[in-house]
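This document starts with one chain, in the form predicted on its own, laid out as structure tokens.
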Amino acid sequence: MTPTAMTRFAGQRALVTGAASGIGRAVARRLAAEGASVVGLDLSRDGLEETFDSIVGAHHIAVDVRSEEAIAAVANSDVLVNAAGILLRHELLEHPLDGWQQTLDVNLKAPLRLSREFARAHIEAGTPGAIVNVCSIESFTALPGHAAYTASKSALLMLTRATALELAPHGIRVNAVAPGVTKTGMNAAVRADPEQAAALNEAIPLKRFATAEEQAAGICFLASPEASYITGATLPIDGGWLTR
């Protein structure tokens, strides 16, 4: 990172959802890195052990976030990253309803009320303050056995345009990425079947998979000074693959 990048966040506090693995964790060392003050929730008290092991001056808090608690933890945060999602694997006529239910409200109604809260907060104060969803390649396009997961990720990113109109006149930024195969715990699986992994790596046009940390540099910058112009966008991090 330059030394511009190493203090974009300085002074400031961001809440990020899902920190305790994958991009939630790979954003959550970034913004410290460029000196947030960072507080992560996510269900896993191990992973956000490991996630802020080294970084000073940072907060966990091992919560569910479709909780009151995760919605009150939001309080006082500069910037919300939106990172905690989950994928349930099911064939469309085999979908239980319960997983549906559960995918839309931890990819979809959590993050809609987390950024209530935080815009509510910054009204109130007349301050600015800028949200970044983890959309996916999937709010554009539809993979098999994924029928809730496509749903909940589209939905977010018009909840992303949505919000991002409403909130503009407040000066509350909302932006998303939408990564590509990246590696992370939810694809792992995949991944680590040879025939699986190679058909995924034929269909990405730069033939690899993205890294945490490539996705955390799209959503920081989204989140910083930067990109202060931009707001309702949707990035794909893909390498490639929605131009197919």
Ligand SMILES: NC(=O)c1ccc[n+]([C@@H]2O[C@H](COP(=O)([O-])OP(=O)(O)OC[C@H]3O[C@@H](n4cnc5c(N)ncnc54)[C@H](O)[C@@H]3O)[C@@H](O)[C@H]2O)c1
Given for the second form:
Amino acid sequence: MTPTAMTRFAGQRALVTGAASGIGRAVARRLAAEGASVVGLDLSRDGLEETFDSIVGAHHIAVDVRSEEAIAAVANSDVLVNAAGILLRHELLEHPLDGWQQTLDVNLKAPLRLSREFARAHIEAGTPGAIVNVCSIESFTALPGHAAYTASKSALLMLTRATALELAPHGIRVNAVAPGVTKTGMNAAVRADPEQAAALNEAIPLKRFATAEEQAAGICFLASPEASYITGATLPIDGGWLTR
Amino acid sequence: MSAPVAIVTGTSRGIGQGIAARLTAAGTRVFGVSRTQGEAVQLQCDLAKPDAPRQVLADALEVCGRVDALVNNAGLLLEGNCWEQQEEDVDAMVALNLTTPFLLSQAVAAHWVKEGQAGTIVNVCSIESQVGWSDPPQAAYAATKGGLLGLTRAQALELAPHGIRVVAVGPGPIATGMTPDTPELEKAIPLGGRPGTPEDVGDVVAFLLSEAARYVTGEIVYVDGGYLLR
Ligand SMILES: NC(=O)c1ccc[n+]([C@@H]2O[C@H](COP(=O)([O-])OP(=O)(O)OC[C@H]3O[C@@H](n4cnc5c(N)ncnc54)[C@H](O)[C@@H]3O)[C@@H](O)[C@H]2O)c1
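Take the protein just shown as the form predicted on its own and give its structure as the form predicted in complex with the ligand.
Entire complex below, previous chain first.
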């Protein structure tokens, strides 16, 4: 569990998207455990309630990350974690346009709009801030049936670098993690199939999947003052996937 | 056999015009598509319209009888601070820089698979598929070019079993309407201290489309005079 002695986020406000499940949930819980006052945002109200079950002082907003309410929720946060994301599996030649557009809207445009709002508020107030985007090993490589996802995560990687460059003069850091296969709802079906799970495991040098908490550890490090000289970086948390 | 045919988008000026010129010189018949008129434009249409990609393929087949290559060159750069840029500008760049290549490649690749024919796609990315550019600021543009590189990899992986190669070029600052030449820019280019020309890019595209590049797929070749070395 979280080292309880850590209070890296004491007095800070953090907005975490995708906080109802998986990586976003682990991030929200860890930030709260380390002293942040957390606002969790997700489509799933039930999932949000479960995330913040035993946490006092946390808030949650059950809205679509693409909505105006989501944009409004950015106000006053010191930390923004863009973890909401979707993976729609379609063969390239049959990939429907609406699935392509939905993927770009959730995985790229929502982080872009939230980052814009976050940056605007901090530049106006003259205060520093930290953004962490959840990219993927597919920001660097490809997997079959994931064309829209791969494009969106590669776009998010460049959004991370380019906004880091633009916002550095304003004391706003922007970083990302690139998770490998992590045990969350996103790939539950794949992991439940013994054959597919074994093949995936075989491809991972550490020979196991990541936990959401392992992703949260990296994300919270990048968001924390310990990473004060890190900006524009993308940290693979992938059990060695990208070494092959 | 008749000359190979390449659909090239955005040929009315700039890099697209240079690509069309070099491919033509290499013996390829170019079917140029652009929103505005130009010497190398065979079809005038707004590529960001959802039905444009199918129309482009149908017209190219009708006019040229065959299609062997596709160069997704048309692109839109709208500058703006990442904390101020308007929604419409972001949407316009996502539409033309990402969704148009997605749809046009899908239409052309489906045609090749149906015909049992090989083919090659070149996506014109940018050094901004790799690094940011802040003077003037343009983070959303960089994001679309990063996405186009990701799309290149995804297309290359899935289309390889069909004998279809998908590759990218990443131009650095090129002397076109999009990038004005300045002394600072010249200092930033290790090779010759000059911005690139559309023909510099066209020659690399011609190589990537040629038989000489038959074992290359999913890769990007930066054409930047060493800019990314700095
Ligand atoms: N699990 C993995 O193996 C893996 C690998 C690489 C990257 N990622 C990335 O990690 C991030 C978190 O994914 P996860 O693995 O925790 O999956 P998950 O499905 O468990 O969680 C994603 C959460 O995002 C929320 N969400 C999706 N669309 C939304 C929208 N429009 N508005 C609001 N909320 C929305 C979902 O409701 C869900 O709670 C995603 O960006 C994903 O792409 C995951």
